[in-house]
Amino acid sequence: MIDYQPLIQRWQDSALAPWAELLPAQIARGLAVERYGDLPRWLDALNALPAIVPSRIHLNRARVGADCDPPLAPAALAALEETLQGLHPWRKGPFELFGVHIDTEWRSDWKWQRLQAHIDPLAGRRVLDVGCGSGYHCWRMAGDGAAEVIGIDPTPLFVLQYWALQKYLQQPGVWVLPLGIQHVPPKLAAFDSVFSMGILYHRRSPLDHLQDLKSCLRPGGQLVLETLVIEGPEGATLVPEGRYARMGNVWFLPSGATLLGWLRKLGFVDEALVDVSVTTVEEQRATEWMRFQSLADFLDPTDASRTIEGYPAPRRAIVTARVPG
């Protein structure tokens, strides 16, 4: 069921042949059972997925999704639930299959809505999506007529939920790779648009990040960069002391004219700020779909402007900058 090879071949006589000669051995690494001692038990379930023709694919909706005629027997809507289940945690949606509402963590089609009248229009684009997850804006993309997207993220089980989705949204131009942004050729130049949401926040090196998604745009192409920030004036940034929100990878936290800055510094032009919004626990929270700890577990009990270690509570940016054409 998970087969690249139409990727790969499609790529061959691109911009993007150099990528396709190394995806073969990065996509066993990245889906290697010998790392993954969950991989096995999740293929499972993919594999389990029944076979149901869609007679209806939904890219626009809030709920992407597909539904079928006639709708499916209660005992089956079960079955399909009970084997995507099988798939816990789903963390980006939310998603609707056949009647089966895969209420995720995040409410991420709040942030399409918050982006999507701030970027270049999608259709005919060849888009990057570093840190996709299960590919809920890679569909969103498509939707607004994207000709390829391409969902990068390293971790296993996002990559096999886009599978599982995959199998009912049918989408030849969109892909989720078990890779980091560290995988790309350098110098790729490839790409009308990337986008980089909630990723920032965890490297080491902002501006390395920064640079590394520079240089997989054409020139002329678009940034659309989501992460969180502080508010203060250029120069200020937050680099926590030990765990921010309870996460331990977050490094630093610029206010948003800060990150103009960096940008500037890099040589992007066009930089704006399009969007700050504070994060609300209707926004991120735990579902049945997502049944650990999640924002409101983070927040401090008697204050929620606050985070449970007393830093400034999650507040998020969007930026959109410009390769120089």
Ligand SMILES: C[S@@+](CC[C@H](N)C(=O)[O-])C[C@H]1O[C@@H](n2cnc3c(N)ncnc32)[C@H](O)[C@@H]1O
The other form holds:
Amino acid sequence: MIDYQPLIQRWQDSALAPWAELLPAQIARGLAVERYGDLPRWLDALNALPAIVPSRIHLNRARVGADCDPPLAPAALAALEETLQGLHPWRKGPFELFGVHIDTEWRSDWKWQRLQAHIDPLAGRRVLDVGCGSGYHCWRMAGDGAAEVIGIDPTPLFVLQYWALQKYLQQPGVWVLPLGIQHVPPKLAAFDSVFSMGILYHRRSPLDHLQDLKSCLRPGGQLVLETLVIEGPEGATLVPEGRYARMGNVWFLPSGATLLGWLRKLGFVDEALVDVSVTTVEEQRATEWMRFQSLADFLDPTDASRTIEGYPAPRRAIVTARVPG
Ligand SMILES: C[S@@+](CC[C@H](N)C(=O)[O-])C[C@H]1O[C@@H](n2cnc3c(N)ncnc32)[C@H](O)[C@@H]1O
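To test you: the structure above is the form predicted alone. What is the structure of the form predicted together with this ligand?
Next comes the full complex, this chain leading.
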């Protein structure tokens, strides 16, 4: 069921040929059973998904998914739900498959709503979504007409969640690869749009990350970046000591103005801060599809404007910028 050959073949005579050559080994490593002890269990869940022929596919609504005529009988619905639960935790979504609402930890559709009006139209474009999780936004990009969407994420569970969706959505232009940004060959200059959302603060060298994203873009291509920020003037940056909102791997939280300055320094143009939103406990919360702790547990119980460590609570910015054309 997991088959990347069509993509590798398609890329063979394109600007992405150098990457196509590396992909078989990268994919084998990214989904190696020896590296990920839970992988066999997740693969079992994926392989246990029933064959259902969708009547309608929904890529451009909040709950990405499919439905069928006639609707599933209650027993089949319960069986599908149980199998999909085998891929717990579901973090990015929501999805709805044949009546099963996968109510994920995040309302990722809200992020999509915040950025959709501000980005270059995706129709016909080749897009890279770095750190795409289960691929929720990749489906939305395809729904907006992108010709090819390549998501990369090194967490194998999320890649299998993508394959679970792909089993039913059958989109030949949407792919999620089990890789990190460090596996993308340098200087590809092949993508019309590159998204990096929820990644920059996890990178120890944020300017290197921005440079890596730039080298994926063709001249004139657009970067869409979403990351945690703080309030403050240009130059302000928070480097949390220890954890931030219980996350151990958070490095740099710039102010919006600092972030725009970083982009200019790297040679991006047309940089713009298009949205700043404080993350709410309605947008990120525990559900029956993500039964671990979530944002409400990571905030100061007496002051929701602070994290449990005393830092400013999560505030996220969306910026766009372009590589000179
Ligand atoms: C906070 S989530 C963001 C998901 C999605 N982009 C969104 O905005 O909803 C961060 C994602 O980055 C992935 N990630 C971790 N290390 C990465 C790396 N080196 N390269 C690319 N993605 C990475 C994680 O597996 C996780 O799915």
